[in-house]
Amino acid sequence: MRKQLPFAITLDPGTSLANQTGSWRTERPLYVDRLPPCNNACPAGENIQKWLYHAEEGDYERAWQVLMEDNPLPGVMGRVCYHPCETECNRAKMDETVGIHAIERFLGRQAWEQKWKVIFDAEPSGNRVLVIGAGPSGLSAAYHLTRLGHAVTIREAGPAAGGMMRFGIPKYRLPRDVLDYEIQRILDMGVELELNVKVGDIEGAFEKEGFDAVFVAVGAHLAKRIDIPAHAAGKILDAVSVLRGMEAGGEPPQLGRRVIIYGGGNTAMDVARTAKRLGADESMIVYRRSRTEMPAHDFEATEAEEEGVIIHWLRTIKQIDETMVTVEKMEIDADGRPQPTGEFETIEADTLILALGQDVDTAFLERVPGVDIAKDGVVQVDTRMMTGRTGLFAGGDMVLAERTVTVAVGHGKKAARNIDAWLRGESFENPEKHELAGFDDLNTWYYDDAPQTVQSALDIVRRQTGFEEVLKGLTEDNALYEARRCLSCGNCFECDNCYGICPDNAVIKLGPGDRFRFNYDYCKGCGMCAAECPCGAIKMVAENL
């Protein structure tokens, strides 16, 4: 929380000093704009303290606003990111991280029930683009070529949009009637949408339907395969397909009383919690690798634990023997690789799961002139996100990225500013960042102890035996709360402390957002508004320059 000085000085700024003290200077103050670490670490790319600041006065609708210019799908993001702005948050240091992932949900949820429209004023450009795949990638760039003008159409192999977003991620992390809201919002603005259209004819889209660009998103939906021995193999299954199996409408997946789930990333965690929902009286992880090395986010697998999932560390399944599977236990050694010991054990099992990643399917780019695609299926793009052929970008899980909904919504927007760019024969580039606002940047005296808002959650119970949603996010009242905690991170925010703190006179007032400016013939150079300034948006340079 801020606290404001309990002091301020009475001279008017304008008012005429009889000694000027400027020539006194060995340094000068100057006003920066620092970059905050949480905008910097947002793979979506947006400004997160410019929308927090309007969350914090209470305009929410102008919050969300701010935060549509760069993500269309608040109310998904605040649910499924993994939040790598709150990992970067310099609050940590003090407390709390902010929970801005909660916040971003209740705005999102905001514009739900308020039922605010996207304002964008574009000119028709009277360009055509195709988007091939209807994921969070794919969507994400309809929606900002759309504001840019451009006509959209998205054409998608299976019978809803969403992607990964729709059967890759459970209920209880992310309701279907959010996710269906937000597409629909996006559909709205006049983006055009074809179901179980399986695109096969890139050249095609281009010389007989006439589009002027063409962006493939298409998911990571190809589940890896292993080989096992297998004696007399039971049932063995794979993490996307018992996940897909979930949107199929018809009977859940059958996986029976106990369930060995066979990864360690946060698709294992998720069938493993299905499992579970299912009614698998015993359901476990067998990961080769310890808790330190998995490549899960931590909080899932004790979210998981915490609903009855058994985790079977440093161990790797070498046979299968109808219902019983036989595991080796491994040591990590000093490289951190997972090594065998020669011990054995054998665990019991109805269904074996394998959730040991995904690839996407590119044959469909395989015959097109100019496009080069990688041994493990990853298309080759340049900074632009353009393949070898002219017109062609692609994005999402087909490039080399992380991938998460977060960075699949960020390679839409920044593919959409390419595209863009491209059709206008100019050439997009990003502004300089400014140098990243640190922790010792900020002068914290200025701010109370206020520990992060914890989101209520589901009971055990119903989360082991259903599919309602696990957290239950924030109320009006601690999402105020929460987006106060913000720190502003090197950028003013007029809080008059300088002003207020000056023994010289010489910051004046520039009135409601526009900040202030020095008088540098009355500055002497002492420093005191730069250490005073709660967000770090002074610095001291020297006179010289």
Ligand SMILES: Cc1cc2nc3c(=O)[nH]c(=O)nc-3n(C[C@H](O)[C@H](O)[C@H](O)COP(=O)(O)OP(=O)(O)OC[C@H]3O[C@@H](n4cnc5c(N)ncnc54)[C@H](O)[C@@H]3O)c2cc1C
The other form holds:
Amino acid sequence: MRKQLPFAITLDPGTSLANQTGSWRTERPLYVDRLPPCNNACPAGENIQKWLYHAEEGDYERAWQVLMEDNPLPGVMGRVCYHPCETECNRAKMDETVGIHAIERFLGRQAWEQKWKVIFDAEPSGNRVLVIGAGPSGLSAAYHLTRLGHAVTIREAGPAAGGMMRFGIPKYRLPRDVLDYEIQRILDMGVELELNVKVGDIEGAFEKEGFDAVFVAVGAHLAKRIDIPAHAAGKILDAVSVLRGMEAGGEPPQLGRRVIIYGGGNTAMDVARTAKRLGADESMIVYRRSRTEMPAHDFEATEAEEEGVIIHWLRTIKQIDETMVTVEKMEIDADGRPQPTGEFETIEADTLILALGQDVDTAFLERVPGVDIAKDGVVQVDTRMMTGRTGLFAGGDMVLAERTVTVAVGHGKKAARNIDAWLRGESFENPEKHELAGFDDLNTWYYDDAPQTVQSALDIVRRQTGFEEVLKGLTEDNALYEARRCLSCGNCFECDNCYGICPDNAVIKLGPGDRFRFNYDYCKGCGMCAAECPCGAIKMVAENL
Amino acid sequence: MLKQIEGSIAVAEAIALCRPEVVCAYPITPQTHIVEGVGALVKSGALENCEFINVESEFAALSVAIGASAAGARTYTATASQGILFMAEAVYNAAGLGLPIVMTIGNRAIGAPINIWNDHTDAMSVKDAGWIQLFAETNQEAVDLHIQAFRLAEELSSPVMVCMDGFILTHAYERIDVPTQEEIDAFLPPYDPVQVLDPVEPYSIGAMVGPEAFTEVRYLAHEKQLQALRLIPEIGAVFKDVFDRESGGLIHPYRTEGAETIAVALGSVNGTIKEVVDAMRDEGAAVGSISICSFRPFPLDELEATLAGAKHVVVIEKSLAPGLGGILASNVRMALREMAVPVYTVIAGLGGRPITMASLRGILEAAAKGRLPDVQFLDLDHGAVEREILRARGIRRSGPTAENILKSLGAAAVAGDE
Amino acid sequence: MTEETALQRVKFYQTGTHTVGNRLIDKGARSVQSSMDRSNAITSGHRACQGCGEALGARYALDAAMRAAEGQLVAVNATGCLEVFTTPYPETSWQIPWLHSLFGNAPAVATGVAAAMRRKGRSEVKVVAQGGDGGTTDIGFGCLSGMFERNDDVLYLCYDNEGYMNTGVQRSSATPPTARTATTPALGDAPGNVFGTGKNLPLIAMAHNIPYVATASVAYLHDLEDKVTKAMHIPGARYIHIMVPCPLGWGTASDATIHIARMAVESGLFPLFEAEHGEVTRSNKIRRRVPVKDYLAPQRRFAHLFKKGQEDTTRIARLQRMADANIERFNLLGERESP
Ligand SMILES: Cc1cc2nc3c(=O)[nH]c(=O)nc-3n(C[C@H](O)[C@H](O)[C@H](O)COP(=O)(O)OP(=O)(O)OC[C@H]3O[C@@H](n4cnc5c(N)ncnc54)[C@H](O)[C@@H]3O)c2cc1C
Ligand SMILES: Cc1ncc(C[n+]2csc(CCOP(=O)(O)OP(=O)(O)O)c2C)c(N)n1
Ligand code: SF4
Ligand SMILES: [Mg+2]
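The form predicted in complex with the ligand, contrasted with the form predicted alone above:
Complete assembly follows, chain above in first position.
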């Protein structure tokens, strides 16, 4: 039997629970989820942070499944995406951005090696959707529509699927086995692909063939041209044709020994580097603005220069002869526009490749009633990606947007979700965007200093002579390390700081994956949890007193 | 077993027989021999299973004791004089926490002026700290009271102070019956605390208590002392059964039947008083005496009953409440509050001043004639104090009294030599 | 033999060495505070101010001690905020056996408890004593020194908030120079606490040659837990001096406690180190060094150093020199050990 304890001086353990100190509070902490800047920047709408979260634990398959909810092409993406996510990555303000693309590429590789299958469980909807064009946008739409239960047929004009991923982007940046594998995986989900079918009659697809919806993503393939006075018939080619020629299967295009590429976009860079690999003595880029204004990414120019490509900045081509190109020097004016100076130079060259951009071939759409085509040739779509023709959706390079694989994939996803909703007579609502997780929301003390892992590159001689992939992938160790560099901006990653740091034990830990809960009976509102949350996932709000 | 032995050593042996588990030691005369004695027994192995801890102060001594007792160990320490003041805070604390620590006070004066000799000022300074205070009349009783003290403390959950006069008892060699281990074990069960620090029942001991319950806590402390009034005689009776010896209890009346003048005192002076009483009784004087064994709790009822027939009550005490007079006397008056009997205060034996039979007899005779002042200082050198008072009156800042008196006494001696 | 996986090889946990928990770290290596079954030696409902560093530091230390002692722990507490805010009748926040006696005697009381446990055959029960800086460096100093000198089997934890907080923020011998307290007001030509005063208790503890002395901070949980755990496994007298900012006394925002504690360390004003048998064996390297100004400026007790337009550069520089001297003396800038 318990003895009679001395009155008042001796107390039973833990009895202070009767004293609910929550009444002291003037502010209360709230768990919030903020939008990580990477996710916000991803044109494909990937939940990057979420898949990194799983990758950090070495659960690559789960990471990959999460990634695949938004993007069917991780292997491609990890190589060719210009990763705006990394530009926005908060970690860049600490040391260096997280190498998201490299981890994505690693996951793509793992999926290939482990033969992972996408998990989805939609009931067949009975709807048939036609996708025109097997570029990234079309493939993405087909993939997402399939995940949503619709039957998809892709019609592709060319001899193989991939669009510009195959007929534009050179192999040394995107090995074709990777591309083939990821396309095949989409087809294996049940997507029907018809090659060498150039679709001309969209109305027929609706009316005669009975497709319930059509997504068109035919890209922009018409090379832009300009008139340059030519004294003799010099060799003038266009970039997309040259690059397409590389994939035709036969002999590579015949270029001269001194090649000039005219333009400053990524296509120009790719062609110049291709020319180098094809054996040109000189591969030179002529661009009318300076490096800061060029549309190509800086690293692309750097890589080209590393391989020996010479870039003539601030020059326009005035005239071409058999062996000479005359260029005029330019100057950037106060508005950032190039202005002629009247000074001229000549460059010795035997081939000129124009890389001045592409237009959309809209001819077959002009016949479709309701479709609105802007002056510059891009097709108008509403927020659902639907054209003026009910049930006809469009995306990728052919609509007004940045022309990248990632944007194209994002369009495909967005169109698929809207088509799905439209087919069900609903409208697709994007979940509300959380407020952005800024760098100032973080408490960076908690993060260790850790520079980005460098992806090793092929040696320069092999880069100049062949089409082997330039950048190497990460090893598992490196990928794991790199994933762990993620700061988890704006979203709880269960670091236990709030749980540990609360002087009032007013944070309840719910266990792995379940995060935490505030115990407002005792929380005094000191705000320490919010101040010490590394990732800014706690916010203090005034208590209504 | 009868032994010719120093009082302190006898007490040390008795303590050891009580099987203390933690003993804290810090030197101060005249208590020191006791803890030295216990220490030697621990070192020699005679006392097993005991931590003997040499601490850095009396404050630490009692604090260590507090911790040990709260953790369930039978705990003992001893001190005197300045030592008890140095531990004063802990003295109150031990009582407040209800810890059954037994502590010996080898009673000694408190300075300044520093003085190592016997009086009761030290015990009086903590009389209201909540401890039980027992005063030993003889070394035999000192031994016996310590044995009873453990039982009392542990039964009540209250600390007990056993007071024995410094030098007079602590340093006196006498024939003392030191009990055997068997006897002690028969009398003193192992310590079974009501509350103990234990991870099995992790309560908090020593809470902060506010106005809402503090009075109740203090009332209960008072109540505990009242319980002790019952328990002390009971334990004394059990003790008698086991050891066949009268010891302890609340008071020891001596020849009080029919006594008109009764002396009341604490501690060893009662021996002298009894001799005076015997002598005066032989001469036909109606005198008697009472030795108070339990000063806290104070046996009001027993005193009232025993003093019922007295016409003059003389309290002979070795302490002083400056500005008031007697401390013990004030307490005795409380016992006699219903009776119209004069209670005289005789301040005696301060700082080791001998209390002679002659002086005592003089006091009792004067009392019997109703010729004692309310407060009297036994054998006071009136000349010395008057000179000092006069001197001080003349000078605004007169300097330390003690030195001046010594100086004037010295001067007188020198003058006398002449 | 099983193949080593990347999970085992890659020892980079991003936040693992600094945040309370980390799901990536091996279970066994995780902090006590991150675990769902930590003992919560002090539970909710206590009356410490919002953001009290002492409430937090005490739970950190005692939960670690509880784990190290496998639940067999007794705590002795000196008077002070910790005692007052945890045990006002009729409620206590303690969930471990706990004893409060006085302001200045906790080390001695603990000695007594440890002695009793030994005699009761319960040596598995470990004893910690704890108090504020006042209770430790001032009024309890004698008892502490005695406990050290006897090498009693007690772990003493000093929660240093650099002043007598419970009585309303008075100066203690741990109050830093220039700090304003109720007894060192920011007045006159030497405002706040005086330079050249105060004592360094960890160094004094070391001079007793006791087996273990360490400093720790509420902002460095892993280090704190490691030190407590280590101390718990060493027999004899041990001392850990833990810095615990007091929002009330220091005049800081209630959410800044950890930040301020961190600045104290990162500026070099509060060096973190360990010593065994009187010799410093290890010091924690500063990770992101800051000038003492960054530490001082957010605290109202130093506000007089930062009067608008007339910053007290002389005194700030003097404090900086103190930090620099610590950095030199305890070698705080070397290579950090890999986490
Ligand atoms: C050289 C070059 C390099 C590039 N590098 C990158 C890069 O590194 N990163 C990046 O993100 N982007 C890059 N881009 C841009 C990127 O390739 C495109 O933005 C992207 O491929 C657009 O995808 P899409 O699906 O809209 O169109 P496309 O990829 O052009 O695909 C359209 C498909 O539709 C087919 N088609 C056309 N008309 C019809 C029809 N009538 N019927 C049936 N099928 C039809 C075409 O054959 C083609 O396969 C590069 C572009 C080029 C040219
Ligand atoms: C002997 C004694 N003197 C003074 C006090 C008053 N007192 C109680 S707590 C305290 C301040 C405690 O300061 P510290 O030890 O630093 O602990 P803190 O409250 O700052 O945590 C004081 C002076 C007391 N209780 N006992
Ligand atoms: S005064 Fe300071 S130490 Fe005391 S409870 Fe408040 S914050 Fe904590
Ligand atoms: Mg303090």
